[in-house]
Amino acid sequence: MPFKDYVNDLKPYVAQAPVERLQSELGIAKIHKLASNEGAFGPVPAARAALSEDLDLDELRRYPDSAAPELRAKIAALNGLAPENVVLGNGADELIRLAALSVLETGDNGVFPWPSFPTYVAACATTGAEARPVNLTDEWQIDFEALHAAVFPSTRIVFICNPNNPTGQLAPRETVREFIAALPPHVLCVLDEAYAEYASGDDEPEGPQLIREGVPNLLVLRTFSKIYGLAGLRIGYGFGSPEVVAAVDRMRSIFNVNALAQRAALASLDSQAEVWNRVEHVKQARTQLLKYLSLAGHKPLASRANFVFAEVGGRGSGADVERELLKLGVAVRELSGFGAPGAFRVTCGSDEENAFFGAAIDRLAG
């Protein structure tokens, strides 16, 4: 079959085999799954009910609202914005494809820090583009200036991370405030905040103030997936100009969120205190994972994110460590498909979960 060459040569993103499937083939009665930064929690209790009660599951033969116009107006109206500022996505991750099918052709590149999430990359292929990712700092930080460096009259687009995944780093305000500016005006900027509420505090990220105040090419992409637990029904949101919108929003497949995704997300909103004692829980898992990578002779990074980055200690890749953790009924993260095959990253369960790990990962240091 002659698929294009860039077809051919995309890598797709490999997901962690479901925790199921791992304990059948390994023989283990339970593996805590720490891999793939999910919340800890599961939907808010608000989210749970409205999935459960008085739904009607005879409607489900019916398509879903296209429009979500509810929830687009709840999104907006919680972040100073128009319903016009939002779009929705398939998760997030799917925005990231559209946003990158909406400005992208063969011939044409899309920027990016490295290592990061590795969509950004597969999102230029798709398209016929170059990804040209650019090395983090010796500190694992964005290197801004090498960033800005990297943008040709060919870039179309730049995806910023912030929180950074898989490094947990978080890029101060006036930092990113500077790059978006001096971007040319033929660049879209994407700056995803997928974790942006477990950044909360000194610096946190300021995505939906930035289209409050009218910053032109900029598509910034917030999730249901993390804190509100609503990875498995797949979908996240975007903010941009009504022009930004409008032109990702051309992109997508007619129902692209789901009815019960559109429901549990409206929920979901409602929760704000849930969400501010998640956000809570994860500040005091990322300290314990944070003394138990270090105790064990890791070295992990500080973090503002719902995981802990580390670098492998001693002799080994992160596909070691992953092997041996999942032997002891801990899944983790290997990092080699992020481009950073000497690191592995820790999410930050329950507190079962956390405890787990800590006492795994002290094991496999014995």
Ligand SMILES: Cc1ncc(COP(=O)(O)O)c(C=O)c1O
The other form holds:
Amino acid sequence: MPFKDYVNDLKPYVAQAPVERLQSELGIAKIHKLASNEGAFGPVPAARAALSEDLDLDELRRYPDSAAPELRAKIAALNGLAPENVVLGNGADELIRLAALSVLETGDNGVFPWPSFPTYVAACATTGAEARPVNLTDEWQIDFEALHAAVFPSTRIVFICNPNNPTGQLAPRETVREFIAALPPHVLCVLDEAYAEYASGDDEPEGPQLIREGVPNLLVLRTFSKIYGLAGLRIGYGFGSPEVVAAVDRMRSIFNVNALAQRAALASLDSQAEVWNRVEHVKQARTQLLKYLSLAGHKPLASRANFVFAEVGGRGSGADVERELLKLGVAVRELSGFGAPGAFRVTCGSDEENAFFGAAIDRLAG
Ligand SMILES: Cc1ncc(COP(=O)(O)O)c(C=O)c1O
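Form predicted on its own done, so how does the form predicted in complex with this ligand look?
The next block holds the full complex; its first chain is the one shown before.
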């Protein structure tokens, strides 16, 4: 076979099946999907208009604008940065992989807290490098000391997810700053802030501020998939110094962000009031989910993202809970692939979905 050994060894990513497929496979008329941390609401009204009445379908015969200057300029301006500080990706997921590709090769390694987002493992593995997970503390917090100790001369990249998926925990600003400042210059730090909007407050993630201050070797990631409800269109963005942005940008395919995604993203950015409403909704939903989970005997963590992590109370694994809840019409995520087989994660949905989950988890508790 012509494939590299490490390519033959890669494990395929098992994504959650779309809800329609789950429904037809299981013969259940309606499944409430609270499994993939998608936003509870779809595109904001301005993005809906950009994708429907304002769209000239004939334009789709053209390739998208590869450089997307208008969108990059708008994202930059909203964050007090220049367009040269902004790189666009086919989701933040692609940017994680491009960052890894731009620094890693066989013999190198990438370091990240664990449990965390499984793409960090895949991003290292697809370059032939070693993925080195560093356990969270017993309280499910990032162990920054251990993370620092895991950085070797062979380490080229460190991923930090903040708030962390799947735990929903937010790392203190000062600790993140000090950790990044202490990294040696041969290491790129990827600060994945895919859920930053949901963590709004005085201590919210400050990735863009670090870039404004000129912190080198740092790539901060954000996405339109969550708060803006555009996961199906695939668009995310990164902030970095012009050097970091240019390097990651050189690794992408020319038309990595399609024309519809660019249109919808541009229109979304004018909807800050709608974003705040969504953040407020998630804050209430988190409280509600936390209550349902505790009452059912599980051990949830207070979250700063749009999902809640819970250790399974009593016997059984996260997979058991996922399987049983599915029979009752709710899809949650068991977390063996994230490094937490004894836990599961519930995404904040609409009021109706959250109430349905509450009734189902209560029924399961018997
Ligand atoms: C921490 C984290 N980073 C990145 C992503 C990927 O986001 P996108 O849809 O923009 O690729 C996700 C998606 O779930 C995520 O949880």
